[in-house]
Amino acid sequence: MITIMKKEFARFFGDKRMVFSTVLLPGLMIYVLYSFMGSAIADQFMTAADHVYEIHTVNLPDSLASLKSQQDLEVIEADLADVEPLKSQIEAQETELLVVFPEGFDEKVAAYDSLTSQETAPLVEIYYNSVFTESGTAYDTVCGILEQYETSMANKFDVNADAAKRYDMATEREMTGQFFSMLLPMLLMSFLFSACLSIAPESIAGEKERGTIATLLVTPVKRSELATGKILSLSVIGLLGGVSSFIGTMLAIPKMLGGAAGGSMDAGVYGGMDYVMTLLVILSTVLVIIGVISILSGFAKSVKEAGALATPLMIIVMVVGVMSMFGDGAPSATYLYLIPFYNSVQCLNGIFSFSALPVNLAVTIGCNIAYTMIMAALLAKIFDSEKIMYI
């Protein structure tokens, strides 16, 4: 078994291109891609801190003359005749906002009573361009000022108005756990399956396609040792690829979120034991994935056919990974952790949300190891079958 593992390691680590594409490239690409996405999103939806928004107003009432005193707003008064030209300029992204008040706005507001008045409320029209970032931000700013003004006219009570108090009782640890438990299980399962799929078919179906598997089968090696050696060695290599992707994701998530993960969310809330539990679940999951793909590769005639056979399994793994986004966290019922793949997803969900139960973690790891032993025995039977191996 050790000899088989050495052979697989020598084949893999002896090919620098394969090491780079399987272990280093996934994490590097994820880090670069997610970081670029975060920077692009930030550039798309954020404006400079010292930007002054150009606001055109028609019939600006005295009650809202405070708009002119806003440091980030440049208020330019216009006439009704300027409305259409200004709308065209906003459409062309040449100016940012146009606010049209009805004539006699203050008098109409004072006379309006929503309970008794037969007329509609005074209408304020705001023209903006949502595709134009500065225009959209200016719109949100002016709408906030108008809403505040409207509230002040009939302010009977306030809700959560004390800025010095914290009303949202969710802690940074809980917010981080909620976000990571929804996102990371799906990503990890995808990364692990991709890493395993890139190496397992080549080791079994590839040798079968090249005819070198026959040389191994005629050597005085037990089929169980051959199967176990291949599964263990491929699992180590697959684990390296999965861990590389995981590290790249953890480093890139703060940038992908445009700094949100570094503010209200911080991966530093996880301790060493959380990472140890995650690693154990990942390792046992890789064993199961490698075992299933190895069996499919044993039945396949070529690497291409092995990849085709593994496609339905990949879809199942993706669907199971998405389950972490729904529900109220990891289930507590232990029997659910007997289901392969689902148990790994829910264990990761529990770890990242700080709700993992030791018994469920132990059941998941134990079951994954047991399933791997069963698949190793089945792979040994496949190696014993001349009808399967020499077709």
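Everything numeric here is computed off the predicted structure, so don't read it as measured data. Definition used throughout: the rigid core is the maximal C-alpha set that superposes within 1.5 Å between two forms. Positions refer to the first chain, counted from 1. First, how it differs from the form predicted together with its partner chain.
With a cut-off of 2 Å and the rigid core superposed, residue 104 has a Cα displacement that reaches or exceeds the cut-off between these two forms. Here residue 64 counts as shifted, since its C-alpha moves by at least 2 Å between these two forms after the core is aligned.
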Contents of the next structure:
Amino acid sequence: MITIMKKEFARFFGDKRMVFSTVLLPGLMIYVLYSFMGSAIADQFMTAADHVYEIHTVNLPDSLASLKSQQDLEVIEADLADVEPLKSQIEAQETELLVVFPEGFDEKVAAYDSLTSQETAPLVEIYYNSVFTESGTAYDTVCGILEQYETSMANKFDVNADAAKRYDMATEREMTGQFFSMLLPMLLMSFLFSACLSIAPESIAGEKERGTIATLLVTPVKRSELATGKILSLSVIGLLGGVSSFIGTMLAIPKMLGGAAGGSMDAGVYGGMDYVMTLLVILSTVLVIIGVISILSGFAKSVKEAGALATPLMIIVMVVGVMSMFGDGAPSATYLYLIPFYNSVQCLNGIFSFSALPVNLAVTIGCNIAYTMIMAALLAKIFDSEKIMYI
Amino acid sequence: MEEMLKAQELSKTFKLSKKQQKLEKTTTKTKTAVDRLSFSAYRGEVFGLLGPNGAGKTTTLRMLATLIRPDTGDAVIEGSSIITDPNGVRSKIAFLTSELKLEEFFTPDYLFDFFSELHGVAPAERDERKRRLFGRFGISDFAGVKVANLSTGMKQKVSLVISMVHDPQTIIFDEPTNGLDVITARVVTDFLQELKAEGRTIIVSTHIFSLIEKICDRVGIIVSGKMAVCDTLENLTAEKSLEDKFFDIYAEMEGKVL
Ligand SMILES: Nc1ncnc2c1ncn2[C@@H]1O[C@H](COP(=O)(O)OP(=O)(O)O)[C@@H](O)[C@H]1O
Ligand SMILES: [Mg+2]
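Structure of the form predicted together with its partner chain (previous: the form predicted on its own):
Expanding to the full complex; the earlier chain stays at the top.
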């Protein structure tokens, strides 16, 4: 068995291209792609920090003259006659914002009483272009200032106004947990699955297709050792591929979320124990994945056919992963952890949200190992079956 | 004469899929490829299975090599039964056919060590044997070259050498010269004769009369999965050429079958 494993490793690690494409490339790709996506999104929806917005005002009241002293705003006063040309300029993304105050805004506001007034409140009209990022941001800024002004006039009470205080009682740890437990199980499962899918069919259906496995079968190597050796070595390689993708993701997530949101997401909230548990769960999961793909590959006549057979399974696994994104945390009923793939997803979910029950972890890992042993026995039977091996 | 291999009443019937039925132009659902075949091979001889394509030669040899199981009958090779002790058989024989391939990614040197390990050959013994066999076949210079980059002839020699890692006494070879150029074919037949001279038992299958005449001591003629005649080459060719003799037998057998 050791001999078989050594050969599989020699085959894999001896092939630089294969190592690169199954282990290094996926992680690198994910990192580059996600980081790129993150910065592209930032470019798309954020304006430069030192941008000065061009704001046209009509009838700017004295009470809001402070707008002029805002660092990032350049206020240009205009007449009513300029309104229509300015609107088309905004439409053409040539200028950013037009604020039209009613004449005598300050007096009207002072005279207006929301409880007794028969008329509608004085209306401020702001023209902007939401597709034009700078215009949208200027709109948000000015709206904010106006709302603040309105509140200050009729302030009866404040909500959560003390900036120095923490009101959201969720801890950073919990928020990180919620975020990661939603995203990571699904990602991990699909990375592991695709890593396994890129090696197992090649090693089993491929050897069958090329007639090299028959050469092994005429030696006195036990079928069970051949099966176990293959499953174990392929699992290690699959794990490497999956872990590389995983590391790529972890490094890219902060970049993807951008500075502000990324700052509060820190994988550092997880302790050594969490990582050990994660590793154990994914290791046992890889065994199951490799086991299933190996068996499908055993039946397949070619690498292509093996890939085709495994695709529906991949979809199922993805669906299970996506479902966990929208569920409300890992279920606690232990019998659910007997179901392969589902158990792994829920365990990971539990670990990342700090709610994993040891008994369920144990059941998951135990089950997965048991399933793998059954599948290894089945694979040994397949190797011994002339009907499957030589058609 | 020491009996090294004894096949008794070996039979193999395949179920035919719809596709295979069409291919064979038949409507029967089964095909009896080998029909109660019995023969023996003795130490130090080359035994040839002669028959036309589809006679059941490959199926017979695959049963002997434990790749497929006979439906009935048994064969005992050097004391191990293919039914009850297939691993014993596997460790005693070398089985060679053009269908068994070597992983092209590896070098002859690596493959020799790998198969030695699978056969449980001690390192010292392995190294000595490797040096001798690689030298004998001129592989030494290519020992570190991936099989994928070797010529067809060289690949065939490597296959031959790899099958000998455990120093087997019984060598089973399906269509030894099929698809080989004349030079490699010559290398193979020379080697088979060398092995015979060393006292090993060789079983080959072929449809080529000249090959049988050249290397075989005894011949079994198979027609439609049945053993038509099994005798020494000398006796078979006593009155006429092997080819004429074969067609006499073939006509007689087919006459009975039809
Ligand atoms: N796996 C199989 N399934 C169905 N039929 C088979 C199978 N293997 C061989 N046969 C049939 O058995 C017969 C004998 O084949 P084979 O032993 O390969 O003949 P030979 O080697 O003498 O040419 C042929 O008719 C062949 O089509
Ligand atoms: Mg044949």
